[in-house]
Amino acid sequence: MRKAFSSVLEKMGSDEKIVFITGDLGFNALEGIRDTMKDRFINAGVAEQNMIGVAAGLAHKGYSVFCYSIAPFITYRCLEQIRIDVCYHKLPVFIVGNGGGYGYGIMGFTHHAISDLACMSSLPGLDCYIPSFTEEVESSLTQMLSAGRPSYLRLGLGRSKPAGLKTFESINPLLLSPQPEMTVMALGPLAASALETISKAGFEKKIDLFSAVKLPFANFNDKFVQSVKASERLLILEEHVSRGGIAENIALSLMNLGIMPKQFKAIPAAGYPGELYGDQNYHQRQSGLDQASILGILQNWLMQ
């Protein structure tokens, strides 16, 4: 996804009020942005934290910034920063972290964000965007700009979305079944994953599929409702700890609705179970969050 948010923001940066900010990333990658953005366009070096308090100040003077740097570089270090500088003042400062999840694989814990969401969204006033295809980054981007407010954008691995799926809210429905036998959510690019999954399997006319592209839900899709209300089983796949992820903020808001699933279970990132490190897909297979896990869930409940 990175590359679809380089060439996007080149196309946005000939606007004089948008500047961008990298923690020296981006080789390779956001030359592009360099070049149409020239003076505006700073490389803060590994100095993160005093990053986000010179984009701070450039927003308090006008300006729509954008910090990019791997995703727990931007987040977990620079904490503070956003939270006063950013979020207290409620101004249009966008902070990018790519390689969300496992996304940065053998580099290890330290370069891993599988509790980013947790603590961003927990945040003030910030909106935290988690696109599930590459298409969608494009459609965050605009909504960041647009409403002007501190926002997290997560970039992971990138897929091109099916033909017809239009909508960007909350969360997107994109399988539904006139009678489903479960309904399933997916966090971000996993959506990916999960839909391949069920169409090999051929089981799109016995499941619901929604993505969660966007924290704090700002409204429950009302198909994902009726979704679960008449599935009554329901499976959360998230590359993000189980504690701040999407499972919780969906169980909390389905039991204010009064709505219980007789089935209801979450797949998080485990963590490091192995204490052993690998890439993004070693860490999906130890949590069950790759196909095959994913395949073998689907097969049990549907036999059920």
Given for the second form:
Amino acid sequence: MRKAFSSVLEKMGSDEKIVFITGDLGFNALEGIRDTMKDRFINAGVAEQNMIGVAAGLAHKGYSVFCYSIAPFITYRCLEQIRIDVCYHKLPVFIVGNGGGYGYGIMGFTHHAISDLACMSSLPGLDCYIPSFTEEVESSLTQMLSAGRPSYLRLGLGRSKPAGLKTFESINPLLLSPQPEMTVMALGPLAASALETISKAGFEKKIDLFSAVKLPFANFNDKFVQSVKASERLLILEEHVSRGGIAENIALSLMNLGIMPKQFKAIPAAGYPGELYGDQNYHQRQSGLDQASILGILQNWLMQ
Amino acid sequence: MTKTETVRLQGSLRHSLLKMYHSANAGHVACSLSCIDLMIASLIQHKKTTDSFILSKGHAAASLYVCLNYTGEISDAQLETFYKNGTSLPAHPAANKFQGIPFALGSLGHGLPIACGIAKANKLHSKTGPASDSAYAYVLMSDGETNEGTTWEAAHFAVRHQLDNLIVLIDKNGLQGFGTTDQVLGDTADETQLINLGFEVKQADGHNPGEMGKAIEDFKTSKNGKPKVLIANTVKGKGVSFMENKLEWHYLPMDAASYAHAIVELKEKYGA
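Mind pulling up the form predicted together with its partner chain next to the form predicted alone we just looked at?
Whole complex next, starting from this chain.
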């Protein structure tokens, strides 16, 4: 998704009211933005907290500011700057974290962000965008810019959006059946992976699939709730720890509505079982979030 | 403003501060007394409407409130709500309430990066729109606050981006939260260190608005690409003898006797 992000920003960057700041990252990706934006492209150095404060100052003076780094560096390290400088003052500063979840794979624990949404989505007035498909990076950026409020964009592995899918809603329906046997909700790019798994297995007519692409949920009590009521079975997949993730959020919202699915399972990021490390797919497998594990659960539930 | 008028203002704002803190039964009295003269010199006597002023040591919020009361943005009635439930004037400033408080801070180390962003925006504006390079970003920090790592991240940013429209005001009283600066981490607001980094640095008596004002005027004529630092050498608790240079007055509220004693002293010293 990083390339898509870069090419969209190259277009947006011609707007004189936009500033882009990177925390000394972007080799082989952000050169185009740098060349387009010239002195509105700032490399703030390996100094992420200052980067957010500077962004708040620029935003106060009328700029819309994108701040870019690897997801853990720009979320955890800068949490207080984002909370106070940006959110408290309701400024148009857009935090962009590359490689959300286990995206940086074998780079290891320091480079992973599997509790970033717990931190970011709890901040006042901040929207989180977790695009599922490469094409949704542009949709996210357009919405972030036009909303003009604090936001966080979590970039992950990019797959192409199937031609028939046009919508980009907070809870985005990817598959809808008249009589679903189960409902699946997946966070961001995992929804693209789940869609592939379901399609390969030929389960499209049996499963309703939704992707969670924007927090807080704006359209919870709509098609998603109807689907859960109809199927009475809900599976939630997220490359994020359980605490503060979407499953907790959804379970609470369903209970508040008095909806109790007969079958409910949430599969979060498992962390680091055995303190062993590998690529993104390895960590997904350890968590039960890889395509083979997901297929196993779908087959199991559909046979019941 | 004549010298006599300035002295009277130094007294009357101190009087307002003590009244507020006493009525609220609140601490941070000495922190506000330490920087009030620096705020008179900068916020009241030199800040223009196009400039920005950020109080980074937000625990001296009361000093900001009395200055904004003097400039007419905060009413006497609002001032009386200080610390009370339902107030817009809490112990550390609240955001989005007053134009004179563009950033509401309290956790230390936030003001300098933000001021760098404002100064950078003013530099960018001057290239694309009406020249606003003459607009200054003032940020008032405490010397203890310069312990924060963001000070050094932002300092390098300011130098690299040649933010000579940034004026950093350091309230250097040598006392911080739980010890003297020497006891804690040493002097992290050291003039030589800042000069070596690339700042233009001046020192002044932090209780002499005229001297500090002169330094600010000189900074404004010095468009040399160097960000500015005014080290204001101050006394924590200045103006009330039993509070001066006393760590405990960072925290203690005044009882009736201390308050009465303090008010008498102010009258003697400032005629207010």
